[in-house]
Amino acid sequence: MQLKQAVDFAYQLFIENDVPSPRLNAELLLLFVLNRERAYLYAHPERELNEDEQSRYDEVIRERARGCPTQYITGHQEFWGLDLLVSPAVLIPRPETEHVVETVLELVKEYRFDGPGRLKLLDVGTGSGCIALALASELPHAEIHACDISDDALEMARTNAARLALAGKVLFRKSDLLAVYAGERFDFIMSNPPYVGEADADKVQKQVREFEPKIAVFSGREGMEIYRRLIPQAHTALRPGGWFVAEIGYSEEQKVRSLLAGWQDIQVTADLQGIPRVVAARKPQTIGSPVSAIPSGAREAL
């Protein structure tokens, strides 16, 4: 079978099985099998697949047709320009989550703190490590921590850090939210927590519902269980004036805002579809606590 014919066959298979972006998926999986760049498909449409390539392509397109995400088949997903390894042990990083990174970087520009040492950040529920590693690539002199309750997810995050030469830039620890950080203080706490309610399971895509880790997708019946636990813990662990930044689910803005009573400067960022996607809130300054600027030279180092 020729390359063009193989793509057309997979395209029809994906159409019949309601696979999103069927042609893109067909091409990406063929490129994965061939270990080639996309231009190769257009330059050699009549090139014949050999027996091994045809067998492998048949295998991966049938996996995709039954719902398995392309990223789990190829083992890769790009995030913030970084090539991350992914597996069914972690949630697949999505473009919308890049808004968390963008929000933190914008807040860092104007951030003032009264603590000694370097800027200190914590990514809660790190999964593949995407948020922590993206920030580590942008803030090389910051002290970045990341945690997850899953051993398998932490192994994947550490592997990604090593592949990206960022292993020494992020300290990964196993923790149920902030349980192991008692007594530690941070300037920023970020999270993309599970926020789909179990009552809404039938509303999410099949590949999310059946293939991605449930612990990273669902959070109680209404999707708010982790927010209810995490927000008070973040308030305790943040330095005065520190920021909490989290991704939120569709229609959850007001529910999350209600949990942020007493916080200051609450702001919400919408994604490219106009859906509220990221909430940021600042812990109030302690009364009488002086607020000094970042030490001379530190801002440039960030």
Ligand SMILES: C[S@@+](CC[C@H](N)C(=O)[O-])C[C@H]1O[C@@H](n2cnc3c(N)ncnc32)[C@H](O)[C@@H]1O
The other form holds:
Amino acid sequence: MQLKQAVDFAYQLFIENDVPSPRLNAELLLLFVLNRERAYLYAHPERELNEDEQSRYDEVIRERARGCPTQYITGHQEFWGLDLLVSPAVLIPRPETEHVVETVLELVKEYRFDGPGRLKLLDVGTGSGCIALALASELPHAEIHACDISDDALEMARTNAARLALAGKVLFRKSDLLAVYAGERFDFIMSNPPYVGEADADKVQKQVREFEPKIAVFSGREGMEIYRRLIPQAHTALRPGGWFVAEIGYSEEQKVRSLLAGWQDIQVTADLQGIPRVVAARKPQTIGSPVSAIPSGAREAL
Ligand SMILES: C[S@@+](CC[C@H](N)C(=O)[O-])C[C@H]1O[C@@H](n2cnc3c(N)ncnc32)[C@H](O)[C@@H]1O
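Having seen the form predicted on its own, could you now give me the structure of the form predicted in complex with this ligand?
Now the full complex is given, and it begins with the chain already shown.
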């Protein structure tokens, strides 16, 4: 079969099986099998697949047609310009989660702190490591911690850190939310926690429901269980004036705001579809404690 015919065949199969972006997926999977860049398909549409390529392509398009995400088949997902490895042990990083990284980078510019040492950040529920690694690539002198409750996710996050030459930049630990950080204080605590309600399981895409880790997606019946535990823990672990930055689910803004009573400077950023997606809130300064600005010259050291 020619490359063009192979793509057309997969396209039809994907249409019949409700696979989103059917042509794009058909092309990406063929390029994965051929280990080629996109331009190759357009330059050689009539090139014949050999027997081995044909049988591998048949295998991967059938996997995709039964719902397995393309990223779990190819093993890769780009995030913040970084090539991350992914497996069914971790959530596939989403483009909207880049707003968490953007928000932290924006707030860091104006952040004032009186803590000793370096700016200290913690990513809770790191999964593939995407948020922590993106921030490590941008803030080479910050002290970045990341945790997850899943051993398999932590293994993937550590592998990604090593592949990106960021292994020494992020300290990964196993933890149920902030349990292992008792007594530690942070300037920023970020999280893209699980936030889908079990009651809404039938509303999420089949590929999420059936293929992504349940512990990464669901959070109690209403989707709020992790926020309910995480927000008070973050409040304790932040330095006065420190920021909590979290991704929120569709229609969760009001419920999350109600958990942030007593926090300051609450701001919500919408994603590219206009859906409120990232909430940031500041732990109040302790009354009477003067706050010194980051000394000039130290800013580039962040
Ligand atoms: C929605 S995924 C986010 C993964 C990654 N940060 C991202 O944005 O793609 C949530 C992550 O939180 C982890 N998680 C779930 N419950 C947790 C808990 N109680 N403590 C720590 N991590 C938890 C899951 O294993 C999963 O990796």
